[in-house]
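One chain is shown next in structure tokens, namely the form predicted on its own.
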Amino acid sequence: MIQKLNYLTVDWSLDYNKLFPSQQPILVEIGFGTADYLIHLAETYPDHNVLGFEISSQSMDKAERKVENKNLTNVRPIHSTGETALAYLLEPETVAEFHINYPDPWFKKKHHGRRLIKRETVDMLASRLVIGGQIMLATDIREYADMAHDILSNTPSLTNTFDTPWVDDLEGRFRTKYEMKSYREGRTGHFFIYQRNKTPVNHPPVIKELEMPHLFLHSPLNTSDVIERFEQTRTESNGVHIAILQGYANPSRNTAVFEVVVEEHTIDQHCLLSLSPHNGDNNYIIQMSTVGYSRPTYGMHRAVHALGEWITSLHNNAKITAMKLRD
């Protein structure tokens, strides 16, 4: 059985030696849906390794079953958004091709920012391509095609391989289940192929894990006192949104855990922070709980600090004594 992978369990950046039996050029599909196209890539290009990124758990289950049933070793589905994969998992100039089939158009104007094809994402796609690598995009929405053309054609490091903004058919293309449905309903496909040229590109580095965050404090209150005074708090700091949702005390051990949601650049974490005695009476440490699987990101460092500030605000004689946190 293949190991189930998601952005919180894989290496940042990806270690291809752990994922594939041999090192080969990398193909990536973002949003693989039923995984038929993903499997097609793996079977058609056995001399390449294929990564698929998808946010639907149901689609992940289907993909994993299909990969296992076909005993394919050159393809790995990973539970992740495309934006998260670009920011945390894929190093610059490592991908031979990106395949993006019929991305969600997010029709409402207020949701346009959620579209995959936007300025910052296309710049990241270009950064992660090897020179000569390609972006292959398909959509059946004319508005989306016009928008994509405007962004792609104004990306200096990408060159349109067609003489027209896009083509309405690609000979030999493997058609997805959704694609066949759209043709039956009368919607024509619009297909783009852009190639990475030699124009210099700004390469945002992969976001790496930080050291584990720790905060030390002194408070006359025990953990039960803290939980009795608990109130939900929500803060925002440098683009990181933190919500401390609930607290639970263990009086027999004078410990507590706090349910926290941290939302930061392309990544959300729902986790627990622990408060426990440390080095003498009335001294405590706040750190990430070992329950679940969370990563020590900048946002997690900010969450530990926010929790420490709230706890010390509960008593005039409470204070933070030391921190191992990133600013």
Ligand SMILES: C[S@@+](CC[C@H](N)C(=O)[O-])C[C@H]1O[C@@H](n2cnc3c(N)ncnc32)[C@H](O)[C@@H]1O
Second form
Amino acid sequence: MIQKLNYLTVDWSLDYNKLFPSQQPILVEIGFGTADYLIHLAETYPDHNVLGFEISSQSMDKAERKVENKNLTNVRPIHSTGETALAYLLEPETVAEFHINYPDPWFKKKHHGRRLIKRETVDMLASRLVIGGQIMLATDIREYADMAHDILSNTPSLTNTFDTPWVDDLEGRFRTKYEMKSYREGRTGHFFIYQRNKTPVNHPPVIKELEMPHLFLHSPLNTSDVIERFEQTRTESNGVHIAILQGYANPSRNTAVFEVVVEEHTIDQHCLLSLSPHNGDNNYIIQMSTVGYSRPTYGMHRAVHALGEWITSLHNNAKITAMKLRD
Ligand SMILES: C[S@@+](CC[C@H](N)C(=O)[O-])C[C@H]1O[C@@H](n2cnc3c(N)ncnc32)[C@H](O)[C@@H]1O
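Same protein, the form predicted in complex with the named molecule this time rather than the form predicted on its own?
Below, the chain from earlier opens the complete complex, with every other chain and molecule after it.
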């Protein structure tokens, strides 16, 4: 059985030595759907390693089954948005090719921000490509093609490999499931291939895990008192949204856990923070619970701080005594 991978369980950034038996140039597909094109890449290019990023669990299941049935060792599907992969998983100048086939069009103007192809994503794609590497994009939506052309052609570090904004056919192309349906329904593809040139690029560093967050506090209230006063809180700072949704006390041990949602750059974590006695005398520590699989991100540090502030606001003699947190 291949190990199932998602953005919370893999290394930030990815350690290719753990993923592939031999080190070879990396091809990436974002939004692989049925995974047939992903498998085609792996079979056609055995001298490359292939990574696929997809948000649909059903597509992930299909991809994992296909990889396993075919015994392929040079391809790994990872449950992640493309945006998260670019920010957390892929180092600058490490990818030979990005393949993006028929990204969701998000037709309504108010949803355009959800489109995969936008200024920020294209800049990240350019950063993660090796010099000489390529982005292959296909869309059957003319308006999406116009928008993609506008962004790609205004990216100094990318060069269009065609004389036209896009081409209507690519000889020998492996057709995806979506593509075949689109052609049957009378639409056609618009195909882009852009190459990374030598123009210097701004390389946003990969977002890494931080050290474990800890906050120490003193409070005359015990954990049952704290939970009795519980109120949902929502805060936002520095682009991090934190919701403390629920609290549960375990009076026999004077501990409590809090259910928290942390939303930060491209990722959401739904996790537990614990409050437990530390060094006697009404002293407590807040830290990430060992339940589940959450990562010590900047947002998680802010969540520990938000919880500490709320608990110490409940009593005049309560105070934060120390913390190991990022500002
Ligand atoms: C229109 S389908 C195309 C599927 C496939 N590429 C094909 O051509 O048959 C778009 C796919 O992208 C996936 N997707 C949408 N947004 C994504 C994102 N931000 N990151 C990764 N995958 C995404 C969807 O789950 C879906 O499988």
